[in-house]
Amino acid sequence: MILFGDRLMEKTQVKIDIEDRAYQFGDGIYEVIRVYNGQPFYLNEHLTRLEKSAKAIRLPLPYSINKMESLLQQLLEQSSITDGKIYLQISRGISPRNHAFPLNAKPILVAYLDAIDRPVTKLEHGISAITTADLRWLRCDIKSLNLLPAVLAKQEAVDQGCEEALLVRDEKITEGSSSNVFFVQQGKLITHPSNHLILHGITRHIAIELAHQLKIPIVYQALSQQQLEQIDECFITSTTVEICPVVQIDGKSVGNGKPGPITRRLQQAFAEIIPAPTNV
């Protein structure tokens, strides 16, 4: 089932207008929300960020946050999927093609649910990454539909047999093509400051909260590529990969080439907050 506006319908019934500004301009915003055991994970935080992205691009939301929560709950109830992800998108609406904001277009909400499993193998053994130039615009804190630079970076990683690309801007590592990144050096977590050059990830926020609870010190600092030789651990965070170790960057092992102890502590703490199955 697809949530189209405030109606649930079959996918084949949904019709996207060719003049939808999401299609022609990437003029819109989105969120990806993890569902564990039938329960949306950190839903309010995702919708709050959606609201901030909307304000940043002067896009009026078609519904209140409470109304969207209710609509997404209806989508979940109509689905047999208990473990998956919700993709939620809002475009500025349908209007004859013109760069300036249309006067009368109405924002359009689309959401659907896909089944996915936890990435157990990656969480256990880690992944490999490359570094590549960060070619994105200067408002990476907005979760907009304009993802072509991220797509190109991800494909560059895949072409080299890796799972993620760490992006480099002005000789500093910002984040991954579809993730935030953390480093560990001498027992301290190091991650890029929360500014306009990175997306303020929900899972990143969770990892920071868990680090505080575990009394793991955090340094908000952008590392250079040269400093990668000095790190002991690395991991990325996102809605779909959770807290995932990075054991190799640009063909070189991170630390001893295995997920490190601080990464493991955070993974365990994260697993403990995943919603358990509800009793029926």
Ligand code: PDD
The other form holds:
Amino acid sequence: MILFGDRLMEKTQVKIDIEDRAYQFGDGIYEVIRVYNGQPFYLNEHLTRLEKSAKAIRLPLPYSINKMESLLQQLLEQSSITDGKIYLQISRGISPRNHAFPLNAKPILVAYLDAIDRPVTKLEHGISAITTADLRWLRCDIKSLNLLPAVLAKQEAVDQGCEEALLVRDEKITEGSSSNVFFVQQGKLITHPSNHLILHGITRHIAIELAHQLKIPIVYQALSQQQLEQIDECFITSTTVEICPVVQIDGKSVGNGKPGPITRRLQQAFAEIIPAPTNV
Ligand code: PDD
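Let's see the other form, the form predicted together with this ligand, since the form predicted alone is already up.
Okay, now the whole complex, with that chain kicking things off.
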């Protein structure tokens, strides 16, 4: 079932107009929300970020946050899926193709739930990454539907047999193509400051909170590509990959090539806040 506007309907009944601005311009915003054991994880934080993204692109939200919460609840209740991810997007609406904002278009919400499992193999053994140029715009803090540079970067990683691309802008690593990135050097966590060059990931925020609780010091600084030589550990964070070790970057081992102790402590702490995992 798909939530289309404020109605739940079968996927086959949903009609997407070819003049939908999400389709023609990528003119819209989105969120990906994890559902563990039937409960949306950090839902308020996701809806707050959605509200910020909407404001940043001058898109009036079609419903209040409370209304969206109850619509998502209905989506969850009619589904037999207990562990999955909600994809939610809001387009600026339908109008004859013209770059400027249409006068009368009504924003359209679409949301659905897909079953996913925790990526246990990646969490256990880690993943490999490449570095590549960050070709994105200067408002990466907006969760916009324009994902072409991220798509190209991820494909470059996949073409090289890797799972993620770490993006480099002005010789500094910003984030992953669909994740935030952290490094560990001499017992300290290093992550890019939360400015316009990265998405302010909800999982990044959780990792930072957990690090505070575990008294792991954090430095908010962009790491240069050359500094990769000196790091002991690396991990990425996202709604779907959680806290995932990166054990190889551009063909070189990170540390001893195995997930490091600080990454493991944070992964453990993260696992403890997941509502009753059913498939680990
Ligand atoms: N991506 N940075 C980028 C560029 C992202 O696309 C994402 C998430 C993140 C992590 O954010 P969060 O922890 O809030 O999921 C960071 C989602 C999952 C996606 O596009 O599928």
